[in-house]
Structures are given as C-alpha cells and as structure tokens.
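In structure tokens, the next block holds one chain alone, the form predicted on its own.
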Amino acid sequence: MFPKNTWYVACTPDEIEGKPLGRKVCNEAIVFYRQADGSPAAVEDFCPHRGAPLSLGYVSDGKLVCGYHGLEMGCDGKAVAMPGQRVRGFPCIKSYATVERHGFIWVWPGDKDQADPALIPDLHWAHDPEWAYGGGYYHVRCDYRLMIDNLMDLTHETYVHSTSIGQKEIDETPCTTKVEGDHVITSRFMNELPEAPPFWKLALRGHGLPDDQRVDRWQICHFNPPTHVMIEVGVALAGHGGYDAPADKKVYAIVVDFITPETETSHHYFWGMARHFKPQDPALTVAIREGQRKVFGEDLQMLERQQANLSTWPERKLLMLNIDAGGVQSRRVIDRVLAAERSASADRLAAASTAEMAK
C-alpha cells in the first residue's frame, strides 16, 4: 500500500537528542537514535532477547541499550554486549539506512542495499540565507493518500479554512493539472481579489506591505513520489505581475508537506513553510508557524472523520470531479511506483531462486 524503497522523513533532529525515538514507518516499528559520532541510526524496535521495545531503553556512549535487561545493540542490528552474558550469537534484527539532511532525519524502510542518499529531494531553501523555515509535526489518523488528496485540491480552503486562508474566489477559480513523468502539478491563479484572507494579511504586514489593498494570489501544488507535496503560495499587490511580481511587492513561500505512512490508516505529517521574505525576522517565523499550525489543525478533524467513514463503508464508491484531478493523478503515480517495486522484488526473488537451483 506504500512504497518502501524510497526516502521518508522519519523525525526531526531534536526528537533524538539524548534519547531513542520509537516510530512506526510503513508498518515497520523502528527505533531512531544518535551514534557516538552524532550520525543517526535506526534498527527494528525489537530487542532480540525478550522482544522488548528498544525505544524504551537509552543511549550510552552512542550504543542503544535495552531498558529491560541492558542488552547493547549495534547500529547494524547485531547484539554487542550484555552484563554477565554472551550475546554475540544472537540473531540480527533489521537495520535501516538513515541520513540527516535539510533539517530532517530520513529513513529508507525497504532494502537497505538500494538506499541512495542522492535520491533525497534537494530542498534549496533549507540552506539559503535568503529563506526562512518554520514547521511542526502532527500525527494523523487517516490513510496518507487522503492527506495527499487534501493538499493537491485546495478548493476545500473556502470551507475548512474560512477564517484563516479561505476565500470564496478559490472555488470560483478553475485549476489546471498536468503530469510531467512522476511529477504532478495543480495550479490556480486568482487575480484582482478585493483583499487577502487573514493569514496572508499577517504575511503582508510582516513584509511591510499594506494589507487592505487588492491582491493577486497563487497556489501551485507539486506532488513527487513517494508522498511529498510542496505548494508554492503567495499574494502580490494587484497590478504588479502576480506570481512574477518583484520581491518588494509580494509575499512568496513554499508550503512544505512531508507525509510519512505509519499504517494503512495513519501517518506522520511534517508540515512547515519556507518563506522568501524577511528571512532574518524570528518573530515573524514564530507568527507564521503558529498561523500555519492553526490552519493544519483545521484539517485534522475532517481527515480523521473522513477515514472513519471510509473504514465503516469501504464498499461505497466515491465521486470524482474535475477539482480532484491533482489527487487522482498523484495516486496513479503512487500505483505505478508500487507496481514497479513489486516487479523488481519479483525479479530479484526469481534470480535468487535460479542461482540457488544452479548450485
């Protein structure tokens, strides 16, 4: 149901400072921690001694120690030591490829030998002093694909986010969707709006621009597999070119959405906003993050109740409208990735079987 031979955001660096973190990713229980050199590591959250969760233990000199009987585990999944016991012959548990990059800890839940750090998306804003980032985390009890649907069709803003980023012109303005390989883009451009909604008024004031003038507004949603959605958003004072307006006439940002499947009906949602205005203003970063936290919080009840309905009536067929194109195309990309992964796995098994018979 979810691709595994790919990179997902597992956690933020602060979540593993001085202690292990247990987190399920793609139905795999994993414990994350830092080694002695500071680099992240991840192994199954399962002690081979008595099956206790290793995440209930602690980290000592870069080694993961089980909190039940003190078994020390290596980052390769091998038992290292245990007081008064010989444990080197214990069976290995699974270890995972992990990388710290762009302010996140990434994990590859599939075949570790296929993990290539070069495949981690390039987040240019994460290292550019002209940009500022603030974000957070939500645990969401719904199928990760429902969140992708939500982010690739922003028509719901008029209704779910009526007091923050919604306005009637959103569902009155048609959107366009195109597919470039595995990249799905849904765009909506709204011109000569009477005013910006409350969240964007805050952003305009933060950039020293008036918040009571007509504006042009844009939303460009980008989906890339396995589950990442980046949304170019912003408003410009009307009459200055909209999306292409000069920097001193607009507020421009990227809404960052990393959606990491937990189970079939839950996921980890790492959200944030990278902005390209007033990057050296920490108070503005806090204000925008809190505003965005409120916006995403408004989605939670809707998505979780939607999942509850779908779980109760799985046989019901849902309607598809033109506004659903972004989510539909994104799901088709996911299906293609899953099919390719299954095919590659079958080929490897067949090759291994042939090699075994040849011995």
Contents of the next structure:
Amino acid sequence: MFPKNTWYVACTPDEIEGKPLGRKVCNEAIVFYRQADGSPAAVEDFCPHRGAPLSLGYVSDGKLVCGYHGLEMGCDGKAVAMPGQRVRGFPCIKSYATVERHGFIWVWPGDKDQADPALIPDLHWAHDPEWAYGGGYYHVRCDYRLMIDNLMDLTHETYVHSTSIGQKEIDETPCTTKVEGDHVITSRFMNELPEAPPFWKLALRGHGLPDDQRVDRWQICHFNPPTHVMIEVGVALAGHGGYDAPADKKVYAIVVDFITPETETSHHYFWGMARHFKPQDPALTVAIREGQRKVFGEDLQMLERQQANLSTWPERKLLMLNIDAGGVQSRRVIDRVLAAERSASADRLAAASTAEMAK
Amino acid sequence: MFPKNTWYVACTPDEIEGKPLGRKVCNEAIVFYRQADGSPAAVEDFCPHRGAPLSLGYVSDGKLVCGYHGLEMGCDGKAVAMPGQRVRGFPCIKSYATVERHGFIWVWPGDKDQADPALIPDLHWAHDPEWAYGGGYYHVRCDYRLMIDNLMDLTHETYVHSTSIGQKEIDETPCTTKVEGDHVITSRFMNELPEAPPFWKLALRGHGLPDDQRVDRWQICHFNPPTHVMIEVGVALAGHGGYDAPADKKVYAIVVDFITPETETSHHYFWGMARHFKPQDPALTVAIREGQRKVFGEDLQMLERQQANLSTWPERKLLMLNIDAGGVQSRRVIDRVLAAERSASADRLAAASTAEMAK
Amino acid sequence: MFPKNTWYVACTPDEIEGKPLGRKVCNEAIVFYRQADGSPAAVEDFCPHRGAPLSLGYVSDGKLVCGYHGLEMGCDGKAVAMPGQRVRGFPCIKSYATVERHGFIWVWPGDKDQADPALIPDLHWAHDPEWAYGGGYYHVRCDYRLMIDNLMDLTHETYVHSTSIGQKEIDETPCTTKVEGDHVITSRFMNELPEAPPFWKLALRGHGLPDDQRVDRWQICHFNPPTHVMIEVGVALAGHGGYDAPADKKVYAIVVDFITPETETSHHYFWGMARHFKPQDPALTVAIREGQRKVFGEDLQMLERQQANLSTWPERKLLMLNIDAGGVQSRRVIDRVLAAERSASADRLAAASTAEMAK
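Right, the form predicted on its own is done; let's see the coordinates for the form predicted in complex with another copy of the chain.
Following is the full complex, with the preceding chain placed first.
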C-alpha cells in the first residue's frame, strides 16, 4: 500500500548517464533514460515486440533502443521505429511523468495526467552555495513504512548507532511530536551535553570549532508525504542558544531521506546530508558520506529482520509508545493520502461514466 | 508444454565418463550412465530403497550403484542386487530409452515403447572427415521456445552480438520463411557486403582466404521438431555465386542447436558448430568453440530477463512480425506435434479400454 | 511433525557466551541467552515493541536488551524496563523452559508447565573423568527423521564413508533390532576382521594398541525419544571378548547425536564422540572431532538431496528392509509419543472445559 499519484525520487543523474536504468517503483517496472535534450524519460521496461526488458538496451542520440531486435521506443511509450518494420500499429506501453530537479530524477508512478512538477518539494539547500550535499543509495528489503518509523524515532540511535551518532542522552530526553496538516514534526532538544558524539566531533572540527566542550544538540524530524523525511540535526557550543545559536557557534545540517517503495516489502533508500558548514570542502563531503553510509548500513539488518518477523506474525499488533508518535502520525498521513487517492479515483470513474451516459 | 515422445539430446559422452549424471529432461529426473558394453542407460534418479538420488552413487563395472546403501540398479529400472537383501519384490523405477549417436547421448523422455532410434536425426557432418565439430553447453532459465525464437530470427545478431557476428546488413536485409511439412526454413542472403564481420574474418583466414574483401553472406535457419535448429551459415568472396560458390571460395558451416526442455521455464542448450573448412585443425575448433561460447553467452541474460518479464505479464500478447515468422511457424509445428501426441495417447487409452472390454 | 513437550538440545554453552543466540526449534523462533546467575533463559525472538528480533540485541549484566530501542526483556517474556517508558501494560511474549546440563543448553519448546528437568537424559560420560567428549554442529536441510534413519542403519558407512569408517564387512554382517519400551536398539557385531578401518586405527594407536591386527568391531545404536541416538562403537583386539574385552584390549566410545527439529524439513544436528580411552589427551579430542566433522559432512549432501527427492515424490512409499528396522521402529516410537502428546492435549482441554462448566 503506497500512494502512486505523487512524486518519488527514482534515481540520481549518474545512474542514467550514457545508459538506461531499469528500476521498479511502486510495483511498476520502469526504464529510465536521458533524452537528446537532456530531459529524463521513463517508460515501462517491456518491449512490445517480444517482451525483452528495454533496460538491457542502449541509448543512442537520446533514443531508447531495445537491445534484442532494435526497436526504438519513444518517451511516450509508442514505438518510433524498427529496422524493416512499420511500427504504427504496435501496442503502446505505459509512460511515466519524470522530472530532473534538485539533483534527483523524480518519477510519478501513477496517473501521468495528474503529474504536476510544482508538487515536487522545494529543496532550497540544493541550490544554495552556502550548503553542500552528499548522499548514497541502499536497496532495503522491508516495507517503506518501517524505514519511516526508524527515521521518525531517533531513540534507536542510542542502540543501533552507539559508536557513531548514538548517545545515552537521546533516549533519556523526551521528544515531542506535532502534526501540521500533512506535516509531522518530532523534535528532541538535548542541552548541556558533556560532549558531542563522534560524528559531531568530526563536524565541529571540520567547522573549526573545539570538539571537547559541552554542547546543545537537536534533532527535528520532518515527515512530508508521500515518504520524505528531512531531519534537522546539529550541535552548538553550549550557552549560545542551541538551535538558534549563530552560525559560527554551531554545526547545522539536514539529514535527507527519500524512501521510494519498490514492492510491498522492499524499497529504495536515497540518503544523504545537506550541511550548512564548510560547503566548499569536497573531502569533508566524502568523509561525511562514507560516515553516513556506515551508519545507515547499521540499520539494514535490523529493518530486514524486523520485516521478516512481521511477515511471520502478521496478526501481531505493534506497540505505539510516545517515542513512536512520529511514525504513527506519519502512517496516519499516508493513510489519509491513500484514502484521498482512492476517493479521487472513484470520482473520476463516476465522472467518466456520467459523461459516457450523456453522449 | 513440450513433446515427450521424441528424441532430445540429453548430454555429451564426456558427461557420463566414469560417473553417473543426474539431469532433468521434460520434468523427468533422470540419471544417465554408461553400461559395461559401452551403451548408455537412463533410469529415474530415485533409489526405490530410501529415495536417495542415484546420481550421487557410482558406476562399477557398468553397473549403477546407489551411494547410500549399495543398491545396484538395472538399466530397466529393476533393482539387480543389494548386499544382504533379496531385491525381487522391490518396486521398479522408470527407465528411459537412450541411444548414443552422432557424438551425443539421446533420450526419449516419454513412452519407452514408442522410442525408435531411426527417428534420431541424421547428422551427416558428424561422420564426414571433411567436417569438424566443436560445441558446448549452457543451462538457460527460460522456456525452450524463447531460444527457438531467438535462433529462427537472426536480426538479433545486429544488437546482441554487435561485436562478433552482428552487422547492420542483417536487419536491413529481408528474410523469407517457408514451411515444408514440419520443417521450417528462414533464409537471409546478403550480397556484396563491404566486409565480413569479425567471426567470419577469422574463418576466412583459417581457410586461407583474404579477410578484407567484399563478400556474400547467408543464414539459412532450419527448424525441425521437436526443438532442433540447424543454421547454415557462411560467407563467400563476392562474385563467385554466394551460397553456391565453390568450396575454395567460401567458408561454410552449420550452427548446431539442440534445445532440451528441463522444466516449463528452463532448458538445456547444446550449441556448437560443424564446419566444412580446415577440419583437421583442432586449434581452430577450439578458437571457434570459445568464440561461440562468448556469443551464445551474450544471449543468456536477454533470454532469462525476457522470461522474467513474460512471467510477470503472462496476459500480454507478443508481436509477430515478418522477422518473427520463423519462430511463429516453429511454434505452430510444435503445437501440431503436441496435439498429435495427445491424440495418439487418447487413441491408445481407447484401444486399451476396448481390448479390456473384449476379454 | 515433531514432539514439542520434550527436551531438545538447543545449543552449546559457547553459543550464548556474551551474546544472545537466535535459533528456531520445532518452528518456534527463540532467543537464548545467559542470565546474571549463570542460568540460561529462552524467550520468543520478537520484541513486543516493534517486532525486532531480540537476538540482534545484547546481554548486559545478564539482562536481554533489544538492539533497536533498548527494551529490556525478562526471562518470563514480560518486559522489565525501557528508557522513558512504563512497561507494565506491554504484551508478553512466550518464554520457554531451558536448562544447562551435561555440557548442553536444553529447551522444551512446548508447554512450559510440563517441563520437568528430571526428564533430561542422564549422560554419565559428561561427568566422568575417565571419559572425554568433543563435538560440533551442522545445520541440515532435511526432515529430522531422515537423520535418525541414517544413524540407526550404519550399512551406509560402507558407501558414504568408504574412506574413513566404512568397510565391506558392515553391510555383509546382519544386524538385529529390538525394542524395549521406547528404546530401540540395533546391534551389529563383526568378529575377526582382518584389520580396523582408518578411524579406528587412529583410535587404537591413540590408546597405545597395535593397529595392524585382527579386531572385533561393534556398533550398538540406541534410539530414545524424542530424537536422541547414542551409538556404542569400538574395536577390540581379536580373541579378547570383543565388546566385553578388558579396557586395555579395546577402544570404546559413544557416538553422540542430538537431532533437534528446526522446521518440517530442516534440523539442527549436534554430533560428537564420548570416548573411554585417553581422556586426558586434548589433541586426540581435536583429531577425533575434526575426523567426525569430515565424516558427518559426507552425509549432508546425501540427506539433503534425499529430502529434495521425497518432497518431489511425496506419495512414494519407501522400502522397509531389515537394515531399516532401527529407523522404522524409531519412527513408530515417535508416532506413539506424538499420539500421546495429542491425547494429553485433548485431555487438558476437556478438563479445562469441565472446570469452566463447574463454575
């Protein structure tokens, strides 16, 4: 169960550089490629000739060519040409709305007509020279909602990430969750910590600040539908206002999490960090990215084994504690989005039926 | 769906040298071995004692011995002996008609009584000193008919095998398909090509001919039931009559393809080349075989992913273009063979029932 | 189908040293760990908070802590504590009776109330300084009863273990099987063998006896429910009374086999040897254990492929020869135990129902 009439991150630009990419999104098997004008395109990964996956083909002058018998597929799912053949009568395949923006390729796996690029979230940091971004990808074999739960409840850091970003104070400090429309916010402010955990010591040093002093630390998790989680994170030298401290007394960043359902029990996880300190330091970008890769890798076994347990005992109800409020509220938003999607679909069907009868 | 009352290639002689071989053919789990008189034998891969696979056993003086408790199995599926036991009352297992001929071990996976060795195809090149043969094996996870389609439509060479035997002229030259009884023939003649593709340059040089001249090229694909595809291939120096050119102006060979169903979605692929030039050159045999191994290996991913797509969308109809005529006609022949097999089976049942009533 | 109200070996003490162990026994997913007082504990491998496997957590001061969010689980399946939470109302998970005895951790996967430690078999050799024990573990993908068959019919040694403990005389010498209550005994005595097989030559030398003389050899397989097989094995210098020879004329040992069902088609196999010669020689213990590891490893492929064949042909009846009598009788005992378990369960239900009505 995932919203389909919405934008998801499909891939990063490097994944379609010079070749097509086959990737399943929301149970849709899609091939992504870059056209001659530079814009991305996305069609079903199924050649209408003999069913070969188009992603095994190649891109020539921005045209997608089947690697089996040379059928050239258009970005609208209609065959354009094939050696020695007239393709006009060939059956069409699905095409998908896709847009490149903010350093990602986005896809709308549902009804193409409803795809409005204005609905793609605005990522200000992606275009601001005072910010730098680095990130990566994991394929995760669990329901995308387990990943949202994970990111909206950071008390797990104390346990899963005890050697990097975890510290005892996280699960000792209460968090608060509030919901503003479809926006869920879970915040935790930890003040006067005796020291920063290892990852933030690295960041402090990177920003030219001492790493052995008392700090204030914050984690503000933002969920927005369908599945995006942005976490404002940082530490400030104690006594300077914490989250509101001036830029030269704190290190401030956003943990970026785009969670794209693949199937009911697997998803694509695009993780990264946008930081608001030392943006012109590519070595720091690499160091942070590799640190994150290790940290997020620690979650994978837990999430995949959790999924296995839940698949074994589908009837067992999970607890919903205060620390789980972020995930619980996010799931409620998703449920509302799904209900709205079903309702809109029923309305369109009814309207179509009325129009038909009026003829 | 595959014909069962027919001969298939089961294995090559080296695969049963000194040991039994377990292999599934048309969903029948079979163990093949060589008897004391040198002839092959084939029985179910199931020891009637405790169900162990006989293929984990050994062959002693031409006798198949179970590797678990020493039961000796006869070639007719009746236990012959077992230490300390009387085996007369042991249940029988199935036995299969099997014959060694033309350098292959053949098996008839259906009704043994109908197995007539005279129905094994005649491979003249296997016994002619003016010809040489080399070949190999691939296990392929797709319906055997997808491999037949592949071999009866060589336009795919332009795309899948672009660096070895593919060339643009193949999919620019129309092919013609004709059906003579159960024999399907798809032919393509390409004349006055500016040069031969890499594989044929190797062959021309091997035959002592220049490799940089204009050539005529031909591909004549022969399908015969149940699943055999023989492709006459070659190039001649241009202006000497093409396919009919004298032997010293052309290189001529037969691509040999024995396609043995394993299950509904997998098969054994015995590929090779019988060549009518430089037969006494074993190094050339090796070079050609390794070239073919690479070429046919290029098909595997495409075929297996095509199968995955077709399994995902079983209701989608594939196109049947003129280039697909060879495969389409071959499938019609297979369907006729299957219908005849069902009809004969029904006739035998009716006859048996009548005989029973007449008693 | 396996008895559940009975003791099985769950693991060895080293497997729960300093960390929890997740292992499925009789289809129950269980996490084992050692408590502060040194005693083992066993609860379901499912955190009631969010379904994470507790076996991915850790043990701190003898307390089992979930590795996801820090829930502390009690040995009775009730949550003890969780940072920032009141756990009183948390749902319970199953707990299991578990006992450390004779060098193994035992578990009772059924009804905890019926678990009586007095029912754990008495392994005298585990506490006798004149004996030494060494052993290991294999995970085997076959029905646990196929392993019992294997161990209760040692004629397979001639074939499966021809280079270590097998010898022709085994399957040439008849065995006898008797049943005493639930205890099945299959015996084979081989007298005046020209020499001992390789494994026993090693043992003879280890015991300071010549390895090139005629020997008497014996194998006495004892099955006891639910699934334990103990095999008295040994050789004596010929002419000294065989099995009854004085200790300085023979090497005598017990092959120890604890077979713990995991699922219907897989089991945990704890194998080892308790020997009554040279007990103070740790190097000999290692040599024997590594020899056994190799020998029992030879069975695995046969057993797993046998299971695959039986799963393919579930309707086929296996033969029950005289050599199979040990396995056949052991299966009858298991069937009786299962029937008694079902009957007792029905009785308890009826009694509970009567008590309810009497209220």
